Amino acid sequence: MRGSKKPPRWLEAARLRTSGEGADWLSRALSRAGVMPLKDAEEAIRAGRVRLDSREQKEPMAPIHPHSRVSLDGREVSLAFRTRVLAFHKPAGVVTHGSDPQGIGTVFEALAAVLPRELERFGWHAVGRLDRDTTGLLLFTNDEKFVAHATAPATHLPKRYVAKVGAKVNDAKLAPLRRGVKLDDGELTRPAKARPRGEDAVELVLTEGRFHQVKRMLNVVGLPTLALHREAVGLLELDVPLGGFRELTDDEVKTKLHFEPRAPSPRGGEGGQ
């Protein structure tokens, strides 16, 4: 048709997504595979490192499927990934974002520095969030299926967390909690369990994740938070030293996340160099 122009090659690779043709972005596939990071591959790509299907291909999100072949610097990579899991034991200062306007640092910077190489090649997502002055368990993967599932409401993936409050904790106090209390914006949460751990701090396990859910609740009922830990993520606990991290095991995957990890294709192994 006259005048009519191709859609952009990021809206391609959207669309074949979500169709279930099996497609991917290139730049993604290479850092989930563990070829390089996420940046680092978008810089190889528009720097003319990349070919796929024997083509040069400078567009960071330009489509994949199962069976493209991909060469970096002339030499062929593989796609294949396995699911990866790490448990990392956030400190306190750093932001759970990409880059922090303070200066004091992220989580993906905090975790970088304690990486050993074979893992430095991989795109890691951080699953969920923290906050800033919040301590504790911080999953992240390799895998986005993974984020989803840990993340999403309908999985009821529970998350224990210990409040150091400002207040003198009782059972009456952390009664509503356990029925659902209504936030400051009207919305009422899902019932949690919620206990004394001391005269001032309160266990509370959710099973959702919304922002600054665990101090506004406190709020509600007269506890302020003052320090927040986050001890575990369904049946997985927090079992790290401060600002170390470990890979989980399938098993631990499956069995303490309920998440299925993919295995590795048969073609190409693992994935990376």
Second form
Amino acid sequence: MRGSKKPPRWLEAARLRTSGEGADWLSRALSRAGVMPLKDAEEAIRAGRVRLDSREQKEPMAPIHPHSRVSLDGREVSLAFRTRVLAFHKPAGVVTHGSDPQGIGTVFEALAAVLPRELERFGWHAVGRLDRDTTGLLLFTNDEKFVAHATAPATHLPKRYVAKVGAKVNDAKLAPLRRGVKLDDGELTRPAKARPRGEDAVELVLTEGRFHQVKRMLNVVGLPTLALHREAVGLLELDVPLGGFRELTDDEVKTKLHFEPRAPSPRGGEGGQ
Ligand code: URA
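Rather than the form predicted alone that you just supplied, could I have the structure of the form predicted together with ligand URA?
Complete assembly follows, chain above in first position.
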């Protein structure tokens, strides 16, 4: 009968995703829980290696629930996860994208090169973007809710940059940045904290993150950016060597980044909602 036909799985998954009721799907849950990175999870599912509630499931977007039972190659796996956040010191040259058309490399590859085995299997999300030539603090997480928290302008999480500029800096030159400036697309920025750091560098603290925002703001006041470095996000200061990373403690995530880390619930499902 037409009226009683089950909706296609993709539609069910899309509805669940937008329903806000702990919506989740299979490949994402496997990667977030550190069973396999996302692409591997998608391949394993399509190859028929994954069973969901005792049935073979070949659709990576299949909706799952906190009580769903999942097995991989015949072995039950736990989808329980806790929020993990990594502080990475991004070198210049690599892009914050999944692939690099210039072939120099991505931040995901640079991170993977230094991760220990126990952290290799997570699907890591970069928290915001740094340009190819920007160095400094880039956070990674397995928890997309943390990405949403840290990147939403409504969170007002400060990001502190230092830019070396190709002109002499003085306090008066930076005054418009403290009031907010009109960017080249006509959008107004929020007031930023701005101060000179020596004769040819500017410290800028932003609570929003538009495309090339620092460079575009500095352009407005006639200061071309020669080099850009991010020193801090929230109250977290960059404290790892170039190309290195460290995992933050739950306490740091709470007190320095103002996010309540999610932890596995006693039943083994998604917790901390
Ligand atoms: N603003 C920029 O212009 N570039 C970055 O990489 C980050 C902020």
